[in-house]
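Heads up, the chain below is alone and in the form predicted on its own; it's given as structure tokens.
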Amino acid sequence: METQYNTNEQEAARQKEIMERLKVRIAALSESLGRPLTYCSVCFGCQMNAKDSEKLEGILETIGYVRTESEEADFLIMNTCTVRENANLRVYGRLGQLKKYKKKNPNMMIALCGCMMQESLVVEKIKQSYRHVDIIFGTHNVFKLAELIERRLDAKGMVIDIWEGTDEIVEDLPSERKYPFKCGVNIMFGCNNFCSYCIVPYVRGRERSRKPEDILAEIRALVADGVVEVMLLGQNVNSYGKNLEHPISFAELLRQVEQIEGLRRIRFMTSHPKDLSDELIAVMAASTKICRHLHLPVQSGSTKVLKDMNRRYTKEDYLNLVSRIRAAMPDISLTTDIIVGFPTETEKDFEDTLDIVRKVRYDSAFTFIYSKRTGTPAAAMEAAADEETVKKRFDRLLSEVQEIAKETCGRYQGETVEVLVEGVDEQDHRLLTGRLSNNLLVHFPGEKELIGTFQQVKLTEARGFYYIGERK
């Protein structure tokens, strides 16, 4: 095991020796056009995804890349999801647009990554249709991207590396944060569940956790840097720490973080309830700097369902769940993700899924219609209902979804809470927004200098999914 630790040390090195070599070529080309070269960052799917795009932004920014918003970019790198078919064909339509981008800019490079590229008839068909691109590569190696740049500009064609799987975790190279004040950190890698709808365990590889010390350095090195709350992310991180050669278990892990001086809150996600255990239950109670939400994914609420899409826990298992962690913290905020329109669903299923909502009374959940991912066992079942019916159901489940949203978000009206300010109110450039510690948001007003603060807020008016209020 210290091998691989040593190895992954001197990778980082080696890429460090890479992005000096590579500072040096982009600065001279930068001066033979007379411009700084930029670069635009496109990013789909989750959280992880989005991590690996503040990584891949921070190598790119290393460089001597300049950031823009266009994507006439000089370097335009998109980092893909592949959870939903109709996903890879967003791409595709990207790529055909970018084509005359190019030809308009001749040192213009196109990069592709992400989950969609660990597909290999993807790759095979961006190989044959758009000759364009210049760099492939897959989840694994992130951290790569600087040594697929230089043989780029070395070979002067098509660059693919993409990995099967990998044990090697690389995490100690330049990220460019969205936020100075919160960041995501990366607990653990892959997936070992496979939900049979779910593409994910083949495109992201099985579960590895990084070493708790290396996750506690990098903590405290964002904490020094600014950062008062971070949101440790993981496909199933209630399952951290078990392939480790010292195991750990994810509420230990959380002990040890709270810990941390200066660090002002944490965050998780995703909780698979399954491996949700009552040692996570009590660590969260008693914390002070856990934020009182959870995301528990249910995914549907009928237990013949739940077995289909090998999900491992009954509706009644998840129930008993949902009792413990509310008799340990009454005041918790429950958000889900439901499925709807499972191959094997029927009526009577999808009444069971209603039941749970209305046993739950979820703070809010994303609602979705099932979509058939080829490579996966659920894309070979026949489907019970037809579109239409399906359609119905997902209408009705979001309109309980979002009655009883309104009723349970709306319970803190009149309180006066912390609020973390987190930017300038998108629709009201007067107003500020703030999230609580349930992860609702507020709009109130105040000056732009209070961003990256912690504020108290009186909640005046409960709108829905958020509050609007003034500060104290």
Ligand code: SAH
Contents of the next structure:
Amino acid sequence: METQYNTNEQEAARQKEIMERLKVRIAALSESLGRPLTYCSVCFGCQMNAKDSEKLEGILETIGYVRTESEEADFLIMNTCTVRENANLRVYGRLGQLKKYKKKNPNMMIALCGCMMQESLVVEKIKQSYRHVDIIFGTHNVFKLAELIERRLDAKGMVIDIWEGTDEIVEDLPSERKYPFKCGVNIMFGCNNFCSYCIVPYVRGRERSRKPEDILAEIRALVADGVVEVMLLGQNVNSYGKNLEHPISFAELLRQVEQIEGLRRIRFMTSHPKDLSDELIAVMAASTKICRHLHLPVQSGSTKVLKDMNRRYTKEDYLNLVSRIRAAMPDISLTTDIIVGFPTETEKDFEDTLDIVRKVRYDSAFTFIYSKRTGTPAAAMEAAADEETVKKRFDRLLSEVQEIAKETCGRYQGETVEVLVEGVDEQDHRLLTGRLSNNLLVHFPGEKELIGTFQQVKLTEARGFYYIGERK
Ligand code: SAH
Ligand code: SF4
Ligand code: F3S
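Coords for the form predicted together with the ligand, given the form predicted on its own:
Starting with the chain above, the whole complex follows.
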């Protein structure tokens, strides 16, 4: 692990110098080939990873690579996720494919980064069986991509740079935004919660909050550049700021973000129920910019399972929290994550999960079958149910969740609401897609010049999880 950096300003400046040098080398290579060099960026996992990929893309664009969607690129970077086993399997599958492309194109470089690379067994496996990989790094040193490319160009063989953790937050490097009008903003990194099933604290390290002044400066700059909506990102935003030299609450940060002129919408992800304060509910209720949507992962409805999961709330605590939120904001949309088949889950525990779903009536829920992650406390627990039983529970839960979501999502039919136009509908190019404050989508006829603007749209027809509408 390298920790010789003094200040992150120095480190950012050093990386920018390397980018300047690489710019010259990439330009020369591209001239000798008589074509631009291309990069393809593949990202698995959550919004944190998506944000990291934007940073990686920013570096690649700065040094002169041109984006392509084809994996037959000169530089392929895969940002990996390891939250569930199937995320890992997808990466190995893709890597097999890439070998063929590399044979055709000797200039091709393949880089792997992200959460999966923080697991030493994974890196060992790649070293043994996937020798065509050029660069491997993890979650703590995304800012170093240019330096690692330079090292690879100067050396033969795989370049591997994995840090076990870091105290550094390197600010102010390039980032390539996916949308001109909305953007994710990291407010914290890592996680200290150690839910017993979850690998994230091991691969993302301890919780570190960015200073509020850095966050506010970044958002002001984004707004000056045309951004109207920000999504504040953290594994548990409700514990933001607790470990800063001058501690500040997440609710207070939101108050300050709200003051930024020109910013129209604020979203955030994810909220851990145990830390959601009444102060936050009050700030949300009084806000005109914070969207009417709260993603509040419940994971299970059984107090016993929640205890085994180390979630630190009971079924009653959660329901009580939902009541307080709804009392303050009756129109709020609640969404959640649920795990089925946690090792200690019995039929009775699962029925508690169905019960909480029926009581809360989520607008949508991400449901997952429990996946054993090596090194987590739950991996040592014995399973109470077999695979088939768990699969049946999963299907029962899914149909319950979907039925409720269809009913709850339709509740605004006939209303006229403000939406942010995000793009052209992928299925029907005559339609635009707009997002409501509560995160639901509406498709309506319109010209693509409206993308990035706010429009008043009448929700004429509820179609399950989205609406058809018309502009007012
Ligand atoms: N920090 C966020 C969640 C990050 S992971 C939070 O606490 O809400 C996203 C979701 O993946 C989790 O909410 C959980 O439902 C699911 N998940 C995490 N580990 C898992 C595992 N081992 N098996 C199945 N699902 C898991
Ligand atoms: Fe994982 Fe729990 Fe941290 Fe979320 S809060 S990332 S589920 S350990
Ligand atoms: Fe996956 Fe890492 Fe996010 S494990 S869910 S990409 S923090």
